[in-house]
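First comes one chain, alone, set out as structure tokens in the form predicted on its own.
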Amino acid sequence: MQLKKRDIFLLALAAFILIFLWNAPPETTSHVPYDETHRRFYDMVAAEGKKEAEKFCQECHNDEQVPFPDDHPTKARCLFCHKLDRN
């Protein structure tokens, strides 16, 4: 059985993707803690989705209470990066 150029290309592409993913940096974004303060958001995400829960993040995470680092990206989609920690 002889491989066609297309087959070799697809195998090389698959190998490249696997190597790329294998070498990806570790996750560094902090998770949303499962504590008394954040527990209600876990229920809200389960019932209504992430976008609904994100509307309340800036009640506490703002310049007065829990400020963002200077290099923090846009604050509109908190749960896109910060994962729920169900442990």
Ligand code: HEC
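Positions refer to the first chain, counted from 1. The term rigid core refers to the most C-alpha atoms you can superpose between the two forms while keeping them within 1.5 Å. A quick note: this is a predicted structure, and the numbers were derived from the prediction, not measured. Compared with the form predicted together with ligand HEC:
- For F16, the Cα coordinates differ by 2 angstroms or more between the two forms after the core has been superposed.
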Given for the second form:
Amino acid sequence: MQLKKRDIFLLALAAFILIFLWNAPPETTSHVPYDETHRRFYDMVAAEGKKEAEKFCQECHNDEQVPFPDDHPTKARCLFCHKLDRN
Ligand code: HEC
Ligand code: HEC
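One more: the block was the form predicted on its own; return the form predicted together with ligand HEC.
Below: every chain and molecule of the assembly, starting with the one above.
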């Protein structure tokens, strides 16, 4: 059986999608470190969800203690952008 035009098109499409996925840039936003300071939030996220855990971030991440970079985007929903290292 010979390849039909449509088959060739589908093959090309599949190849294109594979290459596209392969080249997708890695996520660059820094993760929440799994260290002494942040470990308790891993449990909190698992037990109560991200929204509960996020309430505590700004106890330390504020202008007095651990300032944000100057060009930091919105400070709502930390864990929406900063992923946990493991779940
Ligand atoms: C008890 C204080 C404290 C709390 C609460 C806290 N952090 Fe941090 N965080 C730090 C300190 C200090 C650093 C810098 C040193 C380090 O990496 O541990 C830091 C660093 C970070 C970094 C940067 C890591 C990197 O790769 O440079 C991210 C992202 C972060 N915290 C997110 C969060 C989020 C999200 C929360 C809330 C769920 C949170 N932090 C709660 C103290 C805190
Ligand atoms: C809309 C997405 C977004 C939200 C929401 C967000 N951040 Fe960020 N954050 C970024 C980006 C982008 C950067 C700069 C790139 C990087 O360092 O990862 C950054 C940088 C940081 C850094 C410095 C990381 C480093 O490596 O020096 C810390 C600490 C941080 N954010 C903490 C927080 C905390 C705490 C919250 C919630 C109060 C929060 N962020 C909410 C996107 C976000």
